[in-house]
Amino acid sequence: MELAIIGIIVVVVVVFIALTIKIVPQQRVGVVERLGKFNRLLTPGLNILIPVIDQVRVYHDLRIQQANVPPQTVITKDNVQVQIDTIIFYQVVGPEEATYGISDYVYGVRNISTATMRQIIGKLELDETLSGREKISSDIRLALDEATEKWGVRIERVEVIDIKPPLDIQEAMDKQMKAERSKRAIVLEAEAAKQDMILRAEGDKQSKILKAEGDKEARIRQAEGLGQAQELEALGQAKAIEAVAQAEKMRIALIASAGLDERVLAYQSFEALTEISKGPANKVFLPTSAVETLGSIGAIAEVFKASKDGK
């Protein structure tokens, strides 16, 4: 009998004390209900509760948590089904709202992220979804913040891990990429050929021009040389003629001063006749007045001629 009482007392005391003292670790928080109504939050550290009257309904972890969203099939604006893989980071910031505002906030966070993402991707074309992850994240955040304000849960970020277009689209994209690259290659080749031809033509042109210029210069120089030479020649001739004329004049003057008589004249005529007789004509006409004086001379001329023929 005594032992039963002792046992009951010990059990009651142990349970009572166990229910009274609660130690809450850092970054966790408990929601206390007094007789079923929300009373206060249990903050980290040592806490005292009144057993039976106070009850801890739930503990929340205040750290940032991750939730994987299983790959979702989403349809883009241009009707392509893509598989999108996301991860959500969220944090409980309002433990009361997280307890009373929503029944299961993890499930809620997952669902609202997926729904929002579908809505946002549905407005984008495939190419935009592939390149605009930043924009997707920012749009999702704005939509989610409005929705989760009442849940006591802040969705830190929604990261798109992977966007997978269907296989045939991927192949098409591959082909497009290849075609674009080969196009660039062909264009580059054509450009190279064009430049090659232009350069050659230019070289040809320049060489021809240079040649022609050289020719021109050479000819000009030649002509100049010729002109100068002719000028010099003419000058020389003129001088020579002048000199000859001068000499003739001097000779005539000298002859005149020497006193021109008949004998000299006769000698001169004789000389002239010998010159004439050397010419191609064999008949020589002499003025009649000269025949008289030169009758003998004619005979001599004939002799000369005979001697010349005899040669």
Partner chain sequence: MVVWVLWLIAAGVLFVVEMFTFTFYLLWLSLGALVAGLVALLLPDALLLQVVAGSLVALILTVFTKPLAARLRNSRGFKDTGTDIVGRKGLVVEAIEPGRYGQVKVGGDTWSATSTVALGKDQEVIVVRRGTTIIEVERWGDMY
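Alt. form predicted alone, vs. the form predicted together with the partner chain above:
Here you get just the chain by itself.
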């Protein structure tokens, strides 16, 4: 009997402790109600409650969580049915609002996401839908932010995972894509051929220009060399003439300084005529000046004769 009483006491103590002490893990928070009314939040660590009076209504995970939205079939502006898969990342930032603002905020987020997605896709054509994932995600996130602000939930990110058009549309798109790729390949080949021709023409043009410039430079150099050579040759001739003139001037000066007069010159002229007469010609034509010179020969002979007589 005593053991039973002790056992009951132990159980009561354990239950009392379990109802009194609450240990909350990190990044979790508990909503405490006292007599059915919100009292406070249980923060991470050790918390003390009043048994029976205080009760933990719910625990919230404060980490970023994700919620998959089931694939939705929506109709685009051009009446094409597409199936869209999305995933939503959210975080509880207001545990009290998340508890009392809505019964199930995850369910609410999914429903709002689905309704918003239908509205957005209904305004877009198929091509815009397939190429506008980022815009669709952004619009859904903005719509969810407005709705979930009073729920104590913040939408971190919305991702459109996949957009699936009907099979016949996919086949048509595949054919169109192949045709576009073939067209692009043909255009690229034509562009490559065009670039090749342009580059070759440019290269040939540059080659001819460089060759013409080289020939021009060579001719200029040759002309400059020829001009310099002629200039140097003229300078050499001028110097030679100047030297000859100087030598002649010096010779005349020497003759003059030697005291040679007209009679000596006349005698030398006579000697020169004597040498000329020894040539093969049997006739010698004498210029008037020579005759005058010969006329003076007699005077010269008289000079020499006078000189001999004077001995």
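Being a predicted model, the structure only gives us computed values, none of them experimental. Positions refer to the first chain, counted from 1. Just so we're on the same page, rigid core means the largest C-alpha set that superposes within 1.5 Å between forms.
Novice: Quick check on residue 103: with the core superposed, does its CA move 2 angstroms or more between the two forms?
Specialist: Shift of 2 Å or more: no.
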